[in-house]
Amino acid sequence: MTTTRDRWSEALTPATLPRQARDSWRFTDLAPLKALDPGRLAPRPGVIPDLPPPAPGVVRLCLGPDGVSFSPAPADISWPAGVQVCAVPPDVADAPALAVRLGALLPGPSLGLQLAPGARLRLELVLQPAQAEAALAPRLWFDLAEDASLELALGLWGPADSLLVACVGARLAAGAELLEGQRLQGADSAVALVSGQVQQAPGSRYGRTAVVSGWRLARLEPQVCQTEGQAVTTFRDLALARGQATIDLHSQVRFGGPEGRLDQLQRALVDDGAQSVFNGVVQVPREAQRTDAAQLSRHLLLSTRGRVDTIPQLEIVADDVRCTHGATVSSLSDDELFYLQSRGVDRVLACRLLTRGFCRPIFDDLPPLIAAWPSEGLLP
């Protein structure tokens, strides 16, 4: 039989990782990733979060003892009305090649919720392994039916020398609206591949909000299709990169019809020698007139060992858009520093306001659910 290590060893071939002679992978080191144990790597029974007890009508669920199901079981959960548990479709798992090799070697867990019309859900999912080496792959799949809603809280930590490796699907109805915030939080060791893949119908509305902290390479693949066109996306992304990290976002949406509307804002602080790669690709069709879309990457450069790589994109086939994308790479402003210690701030509680300035917006539209949750330690 072929063990774990010899299917590992055939996945992380040469002939079979993205060559960094593409675009989306030539800024991303995959030798952290390459250097984790397969042998080693196994599923680790959740810890209980330290976090807040869930509000009136929140459901919560965990990574269960096992290390490979939630706790408790969602078919044990009084699901609110129109909200039923149901498979997770084969093709959720169709996204980036990579994460799809590697997740298909790891456990769960698997979670699929229907929304039917007009149901309303407000879901966390917390899944933390209590031990190094942990091997995670959750599979997370939500179909939510006309004017459905659902508020999701993902919060997902990666201990020491660990492989996570995510996707988050979902399919919007018309007037649906999924409202997402995720916690990726890890060590210095590990690594973490997450994948979403959303389709919006017209009159849908989808957020997403995400804070990655730490880790050794993490990388979020976000894929929205608007199939019709006249619906709403919004990204928002915070990397809080430091020591040898390596944060990438590469976040893709496509408008399939006219009148669809993108607002996207992603944020980094760099120090020490870490790395923020930002690739957004948007791409408009020439069926998708009158698109409204605009793209926004700022880095906050602390150290000069740091590294930014930024490459927003703009596809656009359609002649009557509104397309706009922009990226900065700043330093601390010596203005502002001069401003603060002039008012009797010394210059590391001064330095300390301003990077907390910078991660202000983000922070400020985190959904409520995870908003909630304690950020001791995220921010310097």
Given for the second form:
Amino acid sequence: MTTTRDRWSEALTPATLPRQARDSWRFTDLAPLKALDPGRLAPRPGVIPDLPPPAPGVVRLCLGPDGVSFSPAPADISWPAGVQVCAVPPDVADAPALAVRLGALLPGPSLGLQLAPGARLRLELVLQPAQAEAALAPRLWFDLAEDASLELALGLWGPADSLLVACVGARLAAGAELLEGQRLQGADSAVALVSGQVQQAPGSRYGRTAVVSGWRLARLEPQVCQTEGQAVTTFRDLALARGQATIDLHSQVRFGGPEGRLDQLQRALVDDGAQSVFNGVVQVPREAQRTDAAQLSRHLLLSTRGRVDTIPQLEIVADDVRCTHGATVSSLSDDELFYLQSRGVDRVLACRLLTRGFCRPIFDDLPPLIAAWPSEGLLP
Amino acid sequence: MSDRPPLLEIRGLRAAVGDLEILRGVDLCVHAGEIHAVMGRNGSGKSTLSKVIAGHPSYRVTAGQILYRGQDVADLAPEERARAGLFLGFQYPVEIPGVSNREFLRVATNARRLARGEEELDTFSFDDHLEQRLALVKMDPSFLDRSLNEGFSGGEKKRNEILQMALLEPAVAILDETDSGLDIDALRIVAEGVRQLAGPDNATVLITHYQRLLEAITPQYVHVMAHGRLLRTGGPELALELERRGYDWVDAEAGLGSREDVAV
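Write the structure block of the form predicted in complex with the partner chain for the protein whose form predicted on its own appears above.
Time for the whole complex; same chain goes first.
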């Protein structure tokens, strides 16, 4: 009989892992993933999170004691009107995202929800394994009918030597809104692979704000397809890369029709010997006229040993569009430091104020549910 | 001048940025209760003097002393000088996105209070304290909850500088072209704030090009700076003379060429 541990071992074979030579993995060293011992990885029980109790009307699910299910069980919950549990569509084993390929081979926890027209849900998913060498592979699916609304706060923690493989999928009908906040915190030996696949119908809105801190390797691959355009997508990403971490954001937004909008801001703070990779693909085919897309990548490099690879990638065929992009890499400004110091603020605190200031725009855009979670230990 | 020891005494100060010497032997003595004005052309070294006194790391002191309350502060970090009571009002206050103006003011105020042996103010006490000082510069409180100087007009930035001065209560305030970029009303408000903060136990050094600030704040001493030195010192009438005659006559009297002859 194949055990869960065996399945992790089988999943992490050279045949499964991408080749470094592939363009999308060119800047990302897979060594931290290969360094994990699949034979020791196993689902670990969840811990009760150190978070304030959920606000009234908010549903909170945590990682169960078996490490592969939610607690309480979704089937046992009295969901708000118009919300019902459904099956998670099967993952495609040959999908380009590594998280999707691995996720197809690994056990849960999994959660699928359907929101009927006009239904409203505020949901917190807190997945925090209790022990090191945890294997965690959540698969989440949300199907929002017309004018349904979901605010999702997704917290993913990675203890030492753990592997997190998470897949989040959603389909938004006309007028539906998904507001997603992600917080990924991992130990400096943990690896996270997170994929997102969202389909947006015209008139829908999808906002995703993610804060990633820690990890040895964290790769996020959110993909959005505005199937017929005329939808609104907002991405906000903050990477806090310290130590030897590699935090890698590969985003892709495709406009399948006219008048779609994208507002994307990625910020990364890179210290020590850490690395930040950003590859933002925006696809605007001929049918996507009058697309309005803005993409900005900003890096703050705090160490001479840090590394930044930033690759805006706009593929524009339509001729009547407004697409902007920008990428900056800077260090702390001497003038800003002197200004603060000239008011009696010591250099260490001045640096902290400036780095926090750099991060602030993303924290300010966190959806309310996840913004209410304590941020100690996240910010420098 | 006063019999009391000076608050700030600059002796033979020379300073350079890279290999370029900008200050070429500055002497200045400032006592409590005094207001000084330093005037001069663009490039004469006025702003450099203010930054060197405040400890800007881009400038290297090559000779001379900066004595504050009798102690040479040339080797102190900028924050140590500020905590001790030296204040520089910036000509171009720096915009710092993401750092709340209110939080910055609280941190700076508490750093100064601790240095003076006073207790730190908690958030509520600080807000009360801040409210009193806000009235001095007639500043819209909504600016407190914005990022530090970000998107502020020139006038609001200068008011924010004077607000910081009011909170930090420095012994010596050096205001670098506080009048630049101000309309008449803003100039009046800023000047009124500076005048109210000037007292018998502190001193103010105004760095300016023009007489108009000195019409609102009357200095006891006016110094003319050129070629990295203070060439001449007089009373308020010197500022009027400069306004009338320009700067070339000062160069000529000092036996120096005009600005075309000496690059600073």
